[in-house]
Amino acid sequence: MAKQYWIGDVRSGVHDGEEVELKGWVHRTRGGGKKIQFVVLRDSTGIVQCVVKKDVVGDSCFDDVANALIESSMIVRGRVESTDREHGHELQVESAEVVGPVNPDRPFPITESAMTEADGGETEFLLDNRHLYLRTSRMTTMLKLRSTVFGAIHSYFRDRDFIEYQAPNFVAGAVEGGSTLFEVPYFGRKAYLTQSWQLYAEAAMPALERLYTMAPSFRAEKSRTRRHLTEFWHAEMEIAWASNEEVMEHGEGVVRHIARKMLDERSEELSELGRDLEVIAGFADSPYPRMRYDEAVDALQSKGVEIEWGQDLDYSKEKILTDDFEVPHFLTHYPRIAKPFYHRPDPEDPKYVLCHDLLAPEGYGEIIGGGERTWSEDEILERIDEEGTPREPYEFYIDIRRYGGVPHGGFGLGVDRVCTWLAGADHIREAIPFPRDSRRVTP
């Protein structure tokens, strides 16, 4: 009896001459006449050509294969042979079974012409058919890269004795600003979908000291840029007794680690997407420079950009800054007036806060935001009051400072943005299975 293999195993060449069984989906077909049929079968590991001869498999089996449409599922058994054709190896089929046929009245809609017209998945048609578009080679590759990014983040933190921790998705207050909160009804009260785990991570910081999470966050942003989603994946960390510089070291460390894992595990997939592996190696190996906010403002003004001191840097300004970058850069020491109450003022100059953004090169912009937290009771109350923020929703957060508060810090990393950047994708929607933005909540 033939042993089941992945198509990637067959294409490796180590099973030439062996009897194998493959399970997959029809990628495309080509008729060679009434006596021979060529079926390109795909599974999650690749594609391979299967040669089906009528005098070998019999009339009934041959007709079933010949009539199988694209994306019909199939089990084939046969002998692996090497070939000088583009596939390198093919299967001489001895038997085949169509498991899940496709109705000819509703053929698979994702065609090469539809994808070419969409230019990487930007049309509404491909978004409407996302559940089917996932099967394309480009999206399969994106999902594999995404899996490697998630695994790399977990391994970085776990290898350094961080504890994985979970926070609630229903919250009472904002982290990033009330204008981007999703309000939801909650048994006669108002609640919101979380923008970040940060406030609840700080509650667990005195217990665990080194903690991280991987979880979705929600921002009610109407931005329709290539880098915004309303639901996105957040990798966040919090660490006790840490300075802004120490938090940045972990931010740089995790991004380097992700880039290295991508090279180690997904070089073939990156090359298929047209990514220069030497560029990715630079992200893994080169140091990430630091630039203060004031330097960034000077650089932008020298380029003719209109910006006043104290303004936050939106994506358009980040993009101009990163045009000159070959590797990620840290932007530090934003003005106090530009950042929320939880950012700690710099003791050496309190008009600034001890914070940082990590900006990815090639125009991708911010991928990490973090810094030191305002950790004393007096200071947090001062910061909350100067913003005019009500104290009541944050009583538990203030309470953390009343019972043994210590210097600490953390960051949030946009996982989908990192996937988009490292894959060289044009839009963040390409790097997530089912994107959610201000216009789309289906499929």
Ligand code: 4AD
Contents of the next structure:
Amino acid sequence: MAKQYWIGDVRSGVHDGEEVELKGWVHRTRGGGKKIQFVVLRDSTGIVQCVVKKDVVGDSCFDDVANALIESSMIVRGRVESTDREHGHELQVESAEVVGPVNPDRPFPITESAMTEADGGETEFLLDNRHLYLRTSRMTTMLKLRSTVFGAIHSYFRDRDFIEYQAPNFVAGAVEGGSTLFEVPYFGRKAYLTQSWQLYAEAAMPALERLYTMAPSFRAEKSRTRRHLTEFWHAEMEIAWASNEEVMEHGEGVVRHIARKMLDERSEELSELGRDLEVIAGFADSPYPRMRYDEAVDALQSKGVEIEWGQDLDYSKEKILTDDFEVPHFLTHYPRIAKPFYHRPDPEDPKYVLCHDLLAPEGYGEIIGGGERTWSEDEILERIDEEGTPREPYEFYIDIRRYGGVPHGGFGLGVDRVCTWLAGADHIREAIPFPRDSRRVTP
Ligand code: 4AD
Ligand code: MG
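Okay, that is the form predicted on its own; can I get the form predicted together with the ligand now?
Below is the whole assembly, all chains and molecules, this chain first.
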């Protein structure tokens, strides 16, 4: 195979003085002169200025380059020179070839000015052109951060002997309550898109004991908010013989590990997005405090927030609570009435369940939900009945308790939310390539 050269390496100076071949897309053109023109070429690793001179490349090549519009693809060959100019290193082009031109009747619609007018990527225009918007430097950076987050989650669990395990996405019942279930026609019956891997993971818990996954989960969230998608990436784990406290240690562990990997692999990208690396280091190194639900309610009431005991905390309340947190905080012991049937009532006070949410600081709010599971047959039947849920779709789930039930627990982490928070982004749709919400399934 021909040697692959990367623009990022050219920019760091490792190819100074060498002949290289670069493959990429036209990011910008400048100069359009009669004898010399400048093309800024982009690949997945960065941008570099290419100097094209007519007397070097010849008339027809010079014209091809002059006519190449933004986002035309190109292969250029030449010598790398270090310069005093802004970019530091540039390519003196000896030959160039336009591979995929752009139709002049349909110029690339995403320009820097379009992005500014569109107010940082939040308008329908940019969402309609999302497939093209992916090429912008901000989105490319986001996608790289996202890849690091996925890699870090895999390495955290695999390094600790967790087995990756897959559950079905078509299911017969809710995990997180009926109001956000997506119903799909299923050969004359009704099926649902799963809200969580958890119930089927619990079935494998007696086989594998430590398991995890990363998969899409689905929620029919009607309202569009900064932190809800209808299809989101869910990292979940389940562990046998574990208490709420032990599950929380893994939640804290994986989030710290992600923050550490971000610093190791993506410092430059984080800085590009305006993230203070010291702040990220705090997420990697400082302990995450624990707080009971009741304490959070008191804290909110003392800030003048109207909240009734027994309500789950919605985004507006989590935002107020976490605005001045510097690191993630665990909230534990929610009221039993605020949480689904699978949560285990606290034997010391069954008004509460042994559960936790991990709330990201800086106003971001919930990134993890988890806890101990109800694990005896009597208790699970009581919880299902008190919710008024039919038992039938859960027979398999009750069987897990009938045949050698053991204490166990787990959590789910919203991967897109973690990416949003660590990137310091305003909206969850900035952190996923094709965001899905109640109004959009295209492109
Ligand atoms: O708190 P949730 O609903 O918990 C569960 O689904 C459990 N069954 C997980 C488990 O114990 N295995 O969801 C877990 C996390 C939330 O903390 C949040 O980060 C994310 O999933 N999440 C969403 N992310 C984006 N868009 C949505 N609509 C989300 N709903 C939940
Ligand atoms: Mg939750």
